[in-house]
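The chain below stands alone and is given as structure tokens, in the form predicted alone.
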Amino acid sequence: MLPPRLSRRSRRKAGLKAVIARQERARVKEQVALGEIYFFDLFKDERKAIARMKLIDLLQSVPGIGQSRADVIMERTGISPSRRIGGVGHRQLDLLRQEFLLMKNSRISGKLLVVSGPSGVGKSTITNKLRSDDRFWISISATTRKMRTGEVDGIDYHFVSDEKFEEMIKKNEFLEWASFAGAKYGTPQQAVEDALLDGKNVILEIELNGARQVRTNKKSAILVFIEPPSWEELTSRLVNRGTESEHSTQARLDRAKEELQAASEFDHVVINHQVEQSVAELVSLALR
């Protein structure tokens, strides 16, 4: 028996209802996201399409977990992906404290992100736009370079003398230095590993040698360079910045043709047409 046809008016009412359902479990995820939801407060939750969200999709939605590790505690807990929140049981909730304990107890590790390209392709952009997310964490570099103006001391990089550079690099206190443009820049490695441990998505925005050295250091690090829509797009944002002398401009530029060519050494490329949907690519190799 074929089911009842809908009136048009019926039609556009329930597809109303649907819309607004896909609304507000995407709001409940994100202030899950933010910390502003407590996961478990949510099998209390009576509204009708949170019980019918996927366990799993609020799972990634957990800061921490992310779609791998939802896989892993679907399968730990062998609770069905197709599992919906309504229909979670007692015994599954119980299984699913478990997981969350342990994952706190085992504090476990982040990813760390190696985000490279040439001066002038808005690999700061895209980084800042994550720091506020609790997710990750940016790595702040030390430098021996000059500070630019707006630029801030412990916000956009340590700002160092040579003297003070060189004994960190004796105390092996670097993940990576190198020179560029005729300043040196490192990644304090403390800073790293105390992030990670902590469960954070470690960003590293360095140059070429630095990301060639976290290769050799860090063998699960994912290097993703960053690759302007065409040359003549970052000619035109390297000459507009003003921030340098024409001779350092052209040093940059120079040296970006022998950084574009390396693009191939890293596990992904992002071309950064849009800013938005740049920092989407990074959050999706993280969270994956």
Second form
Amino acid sequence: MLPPRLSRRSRRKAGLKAVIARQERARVKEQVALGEIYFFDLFKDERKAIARMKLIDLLQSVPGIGQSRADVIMERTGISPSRRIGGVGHRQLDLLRQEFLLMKNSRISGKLLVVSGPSGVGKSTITNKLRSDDRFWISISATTRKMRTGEVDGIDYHFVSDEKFEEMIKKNEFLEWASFAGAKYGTPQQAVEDALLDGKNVILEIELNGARQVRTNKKSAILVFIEPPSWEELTSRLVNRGTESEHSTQARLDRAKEELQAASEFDHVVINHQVEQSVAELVSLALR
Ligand code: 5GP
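Since we've got the form predicted alone here, give me the form predicted in complex with guanosine-5'-monophosphate too.
In what comes next, the whole complex appears, and the chain from above leads the way.
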């Protein structure tokens, strides 16, 4: 049977669409190569052009893989070379993750850094300075607390309902989680694993109980405690920040006393006299 004949206009439209899709795929490959997008995130991407992209083409763009390694991975996982991103199933994704893990173990990989310390000590200010450094990846926690003015969902936190948080606990999706000042906070495990596999130094900015869980579950993690120069300084920072109600500020101060006593449980203590200096200390701990 002959294919249906398209009018000139339809042919032009289809041609244009194909060009746009090609450009979209080329851009994504470039972003993967530059480390701006994680390989595994693209399997959740809903764009048609990405779903139709060949897995092997994308694999070749991953830093450290290239053509021959991509061929080996396809062979070892048994995935057909014609498989497209949209057609990769859960089991095949797991096999790919295993391959990445093997690769990671055979080369220098990122470190997992846990940054902890009392509320108001300046943890977010310090870690935010590393957002633009592509050697680092800052984990985005899920939380049930209300969004503050200026915060953005998906950037500062994944703001979720109590029900959703419970569901995530049940599905074992957290590397750690804890309650803090009336809300729940947790680190989504998969995103952390993916970033580590991608060779990033991953930073978790979390409270004490979460840090203790990571200590137990991830022996290789480096635990860093950020200490205020003095108790007075911490109190004034927390009060002047003005983000909390009186009740929440008091809860955070009570908790801060408890947290300060735990500094000795950590691998390193950084006294936050000056943000730039603290950032430099953190970078040197990750890169040494
Ligand atoms: P805030 O409400 O001020 O953003 O955070 C309150 C506390 O929760 C801070 O000490 C922060 O480090 C901690 N936190 C943020 N995300 C997580 C997380 O995923 N897990 C745990 N355990 N603590 C977190």
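Given the structure is predicted, the values throughout are model-derived calculations rather than measurements. Residue numbers count along the first chain shown, from 1. Rigid core here is just the name for the largest C-alpha set that superposes within 1.5 Å across the two forms.
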item	value
Ala263 C-alpha shift between these two forms of 2 Å or more, rigid core reference	no
Post core alignment: Glu233 C-alpha displaced by 2 Å or more between these two forms	no
